[in-house]
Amino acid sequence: MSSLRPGLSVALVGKDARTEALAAACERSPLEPRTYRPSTTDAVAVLAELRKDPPDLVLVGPEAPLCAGLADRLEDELGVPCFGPRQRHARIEGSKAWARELLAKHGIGGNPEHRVFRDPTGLTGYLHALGEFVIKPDGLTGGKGVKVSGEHLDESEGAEYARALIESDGVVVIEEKLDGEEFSLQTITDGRTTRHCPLVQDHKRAFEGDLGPNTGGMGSYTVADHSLPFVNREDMAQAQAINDAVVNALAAELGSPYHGVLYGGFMATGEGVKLIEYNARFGDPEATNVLSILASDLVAVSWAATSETLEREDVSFDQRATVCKYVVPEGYPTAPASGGLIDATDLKPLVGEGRVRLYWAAVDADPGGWRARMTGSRALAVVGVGDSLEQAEQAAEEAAQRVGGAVRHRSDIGTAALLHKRVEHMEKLRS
């Protein structure tokens, strides 16, 4: 391994608005790095390319080639260190039923009533006895294969379902439907030593209101605090040793630590903290609130992680609220037009102020423009960052009307009354 020096290499493997957050964090670092981008995501074909002319560290976006093995070879065949979990450690994200189980074999709080079929016996007595449940596909689905009951199937389409995926995949989880408020935490960790960033929550639904399909994120914020108006001290403290435990069951599991982000989806519910599902890196869209507010050199964070000196780096983050809205195409998610000309120039001004952040996503342009054409999905991530939540979310307001094209946005994102209905939720519950 190289040492951790100025003007080091950093390649940045990802295309979307989380790897472009974590490009915008390198090149604040006082390290000055020299950053650049593979121009692809898959893992074989990253190598290729690295091979030619190794960086002296990768940071890895995206699931799919962490889940494919790319720690695993840039370090053993490359001797390149990633900011990214080898792919055993990848199977947090990557296998659903492992995650379940690995949680109740080390004892770890938080595993909701569940259950992992690998046949169909006893499975449609168990959906009845849930009464309301969910089905969760064991692999990557890019959160597309879930289904609830009264959503999206009854009992009788339920169980056809599950056994469609054990024929397909070979197991299935199915688990009871929650009733809460969802919230992100992401955690840094070389496998030992572990550093929280803010809570997040993220919208998934595709119109206001939480209205529509599920996307893969509309839009999400933090507060200043870092905490969530919602979670209560005993919640925030719960995710935090779930987190913490898993890291550490990990590496009994595995016989060797995890590096990289471990992102833990949770329910705030009546009963306390209940687990949704296990990420092996920072989510998108929650990576742009965090990064946009990363106090501390991403660079020297992540060699940290790699080199399982994190004890040595203080993580911090400004004490500040962050929003981000999705610009997305319109028709998006379920009939989006593609090619169309997003044009940000109206913003400059407000990038200017150091008021809003701009990550490209899904679309046709080189980074730092400010013009670009659209490829069907979410095309630019705009985060308001303000002392306040309210100043935070202004400004993303402000910012994603002034995008010019055939797009649209969630216009409630941080707002003050879709918080309230997330307040009020809980306190419901918690009585």
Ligand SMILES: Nc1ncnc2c1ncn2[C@@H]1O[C@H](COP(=O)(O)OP(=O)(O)O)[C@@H](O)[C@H]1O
Contents of the next structure:
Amino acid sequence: MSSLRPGLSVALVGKDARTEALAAACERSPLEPRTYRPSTTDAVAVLAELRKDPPDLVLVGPEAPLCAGLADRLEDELGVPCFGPRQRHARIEGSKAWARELLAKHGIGGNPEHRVFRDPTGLTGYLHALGEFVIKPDGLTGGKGVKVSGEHLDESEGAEYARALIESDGVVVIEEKLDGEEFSLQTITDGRTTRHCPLVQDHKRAFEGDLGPNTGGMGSYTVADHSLPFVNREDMAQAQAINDAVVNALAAELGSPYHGVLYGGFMATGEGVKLIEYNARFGDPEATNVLSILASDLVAVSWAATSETLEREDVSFDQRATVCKYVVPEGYPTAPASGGLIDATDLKPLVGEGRVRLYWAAVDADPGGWRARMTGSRALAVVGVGDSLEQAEQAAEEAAQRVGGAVRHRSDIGTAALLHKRVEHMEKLRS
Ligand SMILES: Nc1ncnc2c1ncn2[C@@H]1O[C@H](COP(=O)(O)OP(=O)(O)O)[C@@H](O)[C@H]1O
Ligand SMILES: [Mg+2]
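Based on the form predicted on its own presented above, generate the structure block for the form predicted together with this ligand.
Up next: the whole complex, starting with the chain shown before.
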């Protein structure tokens, strides 16, 4: 039987900057854990690898192993606690229809006008009535399935796409198209007690000024007061109340508590906060922001989440700002060069001064080194930390510029100019 004791072994499942941020936070723990990364993220293969010498605790970065039932098998077959929900709880991310229906059933606010279609009856009439709409595949698509009218498709293309999804998946979600500013609220929970992280804003578009194709996320920021400049007090309270209510609804609906991180993707609109989607884990890059300033012991916190004792655990974050900029191979995301060298050696002084943290992602080297070969996706997350957003942005920008190789990053993330645009947009919508 494992226990929370000094020198405990902690396995980290995931091969991304998010999981590296989890690992780095664990490695700061006064419990001095022995951290270990399985060689794969495939649930079945991870289980086989961990079975030989089961760790005391497992933390899972990405959603796929959770949706495949990794937490269930770790706990039921190996008796190992998992920071990450069971398969039935991970459905909050794995099925967008189920998530919308859970909110509606439990009377939780935040759903946009929407309908779940399981056959095409009434589909075209609904699209026409909405005018501007969003079409969402039900399941995991790696951020590549959602299509927005005006941007990706017109009404007849929308009907065609929705019909195709009903045919392939048996279900499709159609929603009104909202106008506003997106932000994430990541909540650590043991299924009863919730501890909210600072709000984060991610940037999905590839290029400066929010232009170009969608990506996994080019970077993100938090501000020292843990809110965001375009989010008002009511918005923040509303988002927190929605996450709290969903934690309770999951326990009531499924008969057992959710353990891990519940990530609410929200949009601040002229009519308050709306829920875009739920994820069953930290965001990538959003994890790198909040974990870089987590003041509490992540090993103790994640242990408390799995043992349902979070009530006794303080979860606090430094009152500092963070800016994450992802360094990506040239050509990412449409035609990324693969195999090129990326060199972060010149960042040593910035890291040494504590102004910058580095988290390797799609590279083929051991984390901890300064050079690696890129494998085609987002390669390196550089996170600037400072007393103000300006300081954090300058640190991140300086760091990103010092990275060597055929790489690029978005220079505008966390800048005053971009923030000003967000604030103006919200002021216009609220007036
Ligand atoms: N109802 C909506 N109104 C406007 N934009 C939306 C809406 N739903 C989703 N989007 C946009 O599409 C993106 C992807 O949708 P999301 O539900 O987060 O799915 P996923 O992350 O699985 O691709 C969102 O980040 C947002 O920019
Ligand atoms: Mg999303």
